[in-house]
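Encoded as structure tokens, the following chain is the form predicted alone, with no partner shown.
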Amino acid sequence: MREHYDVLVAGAGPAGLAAAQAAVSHGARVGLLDMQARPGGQVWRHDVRLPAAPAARQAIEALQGVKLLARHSVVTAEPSALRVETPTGSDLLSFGSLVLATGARELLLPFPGWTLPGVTGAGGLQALAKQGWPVAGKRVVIGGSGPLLLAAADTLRKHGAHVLGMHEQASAATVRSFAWQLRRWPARAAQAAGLRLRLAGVPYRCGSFVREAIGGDAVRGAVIETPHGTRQVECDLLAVGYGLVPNTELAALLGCALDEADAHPRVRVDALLRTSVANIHAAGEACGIGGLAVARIEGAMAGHMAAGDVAAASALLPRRDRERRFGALLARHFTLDPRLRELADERTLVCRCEDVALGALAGYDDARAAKLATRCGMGACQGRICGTALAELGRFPRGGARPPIFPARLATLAGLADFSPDDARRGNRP
């Protein structure tokens, strides 16, 4: 089936919701697609036990007139159309303008024992708890870096977990400096204070990180590096995440230029969020990690731009620039300790999907050569976990995006045989 939209938005998180709402306010025919069954993205993921945040409810309720395309996964892309897989088949979605609101994913770094059952990312365990994973009564250790640790701990406690401690790799002096500078963002300062109040009694250790997970058939404990030496903590679940990195695979497949100044590229946009490809805009974490407020403002800007209202988008520039400065503050204060890149030894599995150890990658200087020789990055995650970790470790940058962006059914892939760029531009069906 083929459908056409004046504005198509990829990603139904806070940025995508704001983009769709802004675009439809101009009378455009708007489609909002997402892999999940419900809108909200990772930040506003549906919680099976707890009510949604007021801001999330309001954003979702404001989608009148928007065609919500839930459980739609992008398989491949052309400048004017996306081929998506749906629960019942596949569709071709053509568009006049496209907004990329693809968000971010958690940065996971390998360490001995990180593949044991019961070891997850901090945000990953938060998402599992929201989806009903049984955490009540479980002893949980949380490690990593950034505000996500507190958010994850808060969610886990609300679901009945016994959080033994949060281990922030940044030093105590760095965290104090960050907290002091929050005074320039009163709403964020209030949010942080509220989190700490709700987490009263949960130890928050700075200059501390997980060195090893211990266990046989499942995690039984963690070795923690502290400023005063190592110590071992028994636990049932271990959640370790080192912040977020932008999701840029769809942008790369569309030919959008990426800013590759650091190990984790972001979509390159101008001041009004236009990418290097005509009629394609990007917003939120895909353009660099900045947080919820940035995502919502940039989403609205991109939606206005996609609908052709430059003035409405420009009016939001001062607010966007202010919130982007907060993202820069985060990046400065939660820079990763170099020791974290040395935790994995040659026997540590780095590609969880294909069971490839770090030592097997010795001698390869690019992702493609390593993939061909070892299958590293060829599993279900398509290199999102191992490729991102290896880029952070300085082994080699992530390889370019290739379709399918996500694993797809054979029937869907078979339908791509006759899907050419000319077909997409003419709106023909494969």
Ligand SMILES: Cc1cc2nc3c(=O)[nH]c(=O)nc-3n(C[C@H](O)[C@H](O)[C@H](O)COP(=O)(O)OP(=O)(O)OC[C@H]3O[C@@H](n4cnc5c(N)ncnc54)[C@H](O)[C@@H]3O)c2cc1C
Given for the second form:
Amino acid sequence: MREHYDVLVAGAGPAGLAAAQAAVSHGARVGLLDMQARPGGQVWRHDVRLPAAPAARQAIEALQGVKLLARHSVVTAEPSALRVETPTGSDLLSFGSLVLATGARELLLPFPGWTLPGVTGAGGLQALAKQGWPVAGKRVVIGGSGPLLLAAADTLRKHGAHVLGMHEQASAATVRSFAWQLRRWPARAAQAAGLRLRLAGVPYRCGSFVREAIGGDAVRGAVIETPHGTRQVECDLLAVGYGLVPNTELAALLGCALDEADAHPRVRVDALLRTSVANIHAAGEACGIGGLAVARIEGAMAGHMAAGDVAAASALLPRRDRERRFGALLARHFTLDPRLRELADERTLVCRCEDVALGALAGYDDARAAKLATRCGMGACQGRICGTALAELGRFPRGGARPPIFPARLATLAGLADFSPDDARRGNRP
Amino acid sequence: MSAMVRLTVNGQAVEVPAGASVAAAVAHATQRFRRSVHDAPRAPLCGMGVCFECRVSVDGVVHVRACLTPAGEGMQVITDA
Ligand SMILES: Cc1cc2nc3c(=O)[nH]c(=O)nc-3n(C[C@H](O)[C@H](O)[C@H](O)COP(=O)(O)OP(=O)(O)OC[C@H]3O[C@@H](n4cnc5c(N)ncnc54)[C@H](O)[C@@H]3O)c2cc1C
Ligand code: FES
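Right, the form predicted alone is done, so what does the form predicted together with this ligand look like?
Every component of the complex follows; first up is the chain already shown.
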């Protein structure tokens, strides 16, 4: 099936929702796609037990007139069109202009034991709990870096988890300086204060990180490095995430230039969010980690731009620049302790899809050679986990995206609208 | 309390709130979602469709990301661990 949209928005997080709303306000025919089953992205992910934030509810209700395309994964791109896989088939969505609002994922670093069931990302466990994952009564240790640790702890506690502690790798002095700077963003400062209040009684340890996960068939405990030495705790779930990295695979596939100054690329845009490819704009975390407020403002700007209203987009510029400064503050304060890059030993698996240990990569200095020889990065996640981790560890720069950007069924790639149940059952994949 | 959805995981009956994911449903029955190429048990890592550690079979369709799939009434989910 082929459908045409004047404006197609990829990603239905806060940025994509704002983009769709802005574009439809100009009378454009707008499609908003996401691989998730519901709109909201990461921060506004639907929670099976708790009510949605008012802002999230409003943003989703404001979608009147927008065609919401849930459970649509973009797998390949054609000129002015995206091929998407749906639960029952595949569609080709052509567009006049495209807004990339693909957001961010968590930075997950390998450490001994991290492949044990029960070890997840920090935002990862938060996302799972919102999906109904049973955490009530479970003892949870949270580790990693950044404000997401607090947000995750808060959600997990609301779902009945017993959070034993949060281990922030940044030093206490750094975290204090961050909290002090936060006063220039009163809404954020208030949010942070509320979080700290609700989490009073949950230990928040700075300069502290998870060194190892312990267990046989599943995690049973964690070894934690603190400024006062190493200690071991028992737990049922271990949630560790080191901040966020932009999802740039779709942008790269479309030929949009990336900004590769850091270990983790972001989509390069000009002041009005134009990418290097005509008629493609990008907004939100995909252009660099900036938080919810940036995502909403940039989404609206990109939606106006995609619908051709440069003036409406320009009017939002000052607010956007102010909010982007918060992203810079985050990056400055939560830089990673070099010891975290040494956690994985020779036997620690880095590529979880193909079970490739760090030691197997010795002697290779580029990702391609290592991949051909060891299969590192050849599995289903296509290097999203290991490639990102190895870039952070300073081993290999991130490789480019090649189609399909998610494993796809053969029928999808062949461009067939619907495939037979037999094809799906066999899980036909290239 | 919201409506509940009933499904089976490896033949075992499981009940989850409407809107829950297949990953959440599986977690009620087992922590083992798939077997790695070296036969180790694996379970969800990212919770958001990126890592592919949560793959299960749903109604005969293999390699389905459980964290992206809403649990449905009467679904039959099989894990590989
Ligand atoms: C796990 C997690 C938890 C977070 N929790 C919080 C929190 O509690 N509080 C907070 O302030 N911030 C939180 N953040 C930060 C958060 O990312 C931002 O504040 C905000 O969600 C960014 O909005 P966005 O629209 O740019 O991207 P996102 O919200 O990340 O939305 C991007 C969307 O694009 C979709 N997508 C990406 N690629 C494709 C593709 N190829 N095909 C189809 N769909 C695709 C994704 O499924 C996703 O829904 C969290 C981040 C993560 C990763
Ligand atoms: S848990 Fe990572 S893809 Fe489902």
